[in-house]
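In the block that follows, a single chain appears as structure tokens, in the form predicted alone.
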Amino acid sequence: MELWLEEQLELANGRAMKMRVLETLDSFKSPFQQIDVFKTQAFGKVFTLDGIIMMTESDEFSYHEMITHVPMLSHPNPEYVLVVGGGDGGTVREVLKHSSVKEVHLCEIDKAVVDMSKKHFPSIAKAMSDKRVIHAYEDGAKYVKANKKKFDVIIIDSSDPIGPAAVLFSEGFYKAMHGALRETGFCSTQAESFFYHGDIIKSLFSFIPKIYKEYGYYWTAIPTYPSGIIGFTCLSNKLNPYNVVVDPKRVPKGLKYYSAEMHKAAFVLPEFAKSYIKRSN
């Protein structure tokens, strides 16, 4: 019998991403969510949470490179970094490509995700064993509140705003992130697709200008996410993300997606999406 993985998130809206499954490698329920790993024909190994695609071997680099290197290279000297979510290890892997980094705090509410990645995606997960990585298995909202003025860069590598990740899209959480940033700090957060999720983006930018003096939205192409793209906020209290000039000497070698040119281009939005982002300049 032929098996197909059908992405669950958009089914209610009459649209879906399907891929042929060659083998189910793992399937279990953690205290927080259903975790599955599949071997697929087109995208290699695929990891899902509650039926929603989180990562595939074939295209994870475009997501992890862009959620990471845009804020890291916008900051002049990132030393202390917080990753909330990101238990697969891809964002931590990219953060550690910057020689300035002294500590990476990985705050993942579900340790089972980290254990799953170590088992099924060892080349991605191995970065989490670096001696600079501090693991915290707890609620990300509580963690940022407990670490005032601690971080140069905060990266919210979250799932969609349902279940345990819903709080990470709230105004209270964005205020807490602001309090955890150092003076020249940058945040980037997973912020959905401007094709499918304009209501979520509008909601975020209804309160972001009240919290951060500088802010923007950028995006990357990724075939296995809803609509084929995913967007991110880029937030700071001092440095304008649209005015960043990337030093090419700081760009890590061997990247597949990110470049200084792509960094700049990623902030360019189609006309209809510009209305989702409230900016005074």
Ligand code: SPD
The other form holds:
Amino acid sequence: MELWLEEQLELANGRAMKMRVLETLDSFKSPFQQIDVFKTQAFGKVFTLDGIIMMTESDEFSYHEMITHVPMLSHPNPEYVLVVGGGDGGTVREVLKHSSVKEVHLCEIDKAVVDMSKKHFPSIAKAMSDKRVIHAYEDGAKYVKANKKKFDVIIIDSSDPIGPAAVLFSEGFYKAMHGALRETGFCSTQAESFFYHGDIIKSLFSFIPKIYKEYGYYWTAIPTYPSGIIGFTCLSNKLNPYNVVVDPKRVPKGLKYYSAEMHKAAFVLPEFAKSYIKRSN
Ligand code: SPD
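Show the same protein again, this time as the form predicted in complex with the ligand rather than the form predicted alone.
Entire complex below, previous chain first.
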């Protein structure tokens, strides 16, 4: 019998994007969530959490390059980086392409995600074994509040705001993140699609301007996420993300999506989405 992968949450909303599954490679429940890995006809290996697509071999570069290099290249010299979520290792892989980096703290609540990635996506996961990576298997919200260290760049590579990641979309968490950011620091956070999740984006930007002096929203194209795009917040306590001029010499070689040109273009929003982000430029 043919097997097709579809997100049940999207079906409940009356829409679907589906992919033909050739083989189920893994399927198990961790203490936090259901974890599945599939081999698909069109997108290579695919990893889902609670039935929601997190990463496919075919287009993960678009998401990981953009969630990472926009804040990393907005900062003049990022040395200390925190990644919350991101247990597949894709974001850590991109962070380590910057030679200025001294430490990457990876706070992933679910060790089973890291182990799954090492088993099924070894070329992506291998960055997590770099000696500059400090692992914490903890709730990201508690970690950010308790940790006394301040970071140059904080990246929230979370799943959607349901289940263990819901807290990462709360005002309390964004306040805690503000406290963990150095003065010239930048954060990027997974902030969903302006086509399908306007309510989530509006909710984030109802409190972001009260916490961060500077903020923006940018996006990337990614065929396997709902609506084919996903966006990110870009936050700073001091520097305006819209005024960043990327030094082309600092752009890592061999990227497939990010470029200085794409960095600038990614902040341009369609007319209907501009009102979701409360700023005049
Ligand atoms: N709608 C799914 C959004 C998932 C974003 N995070 C993916 C994690 C990849 N490192």
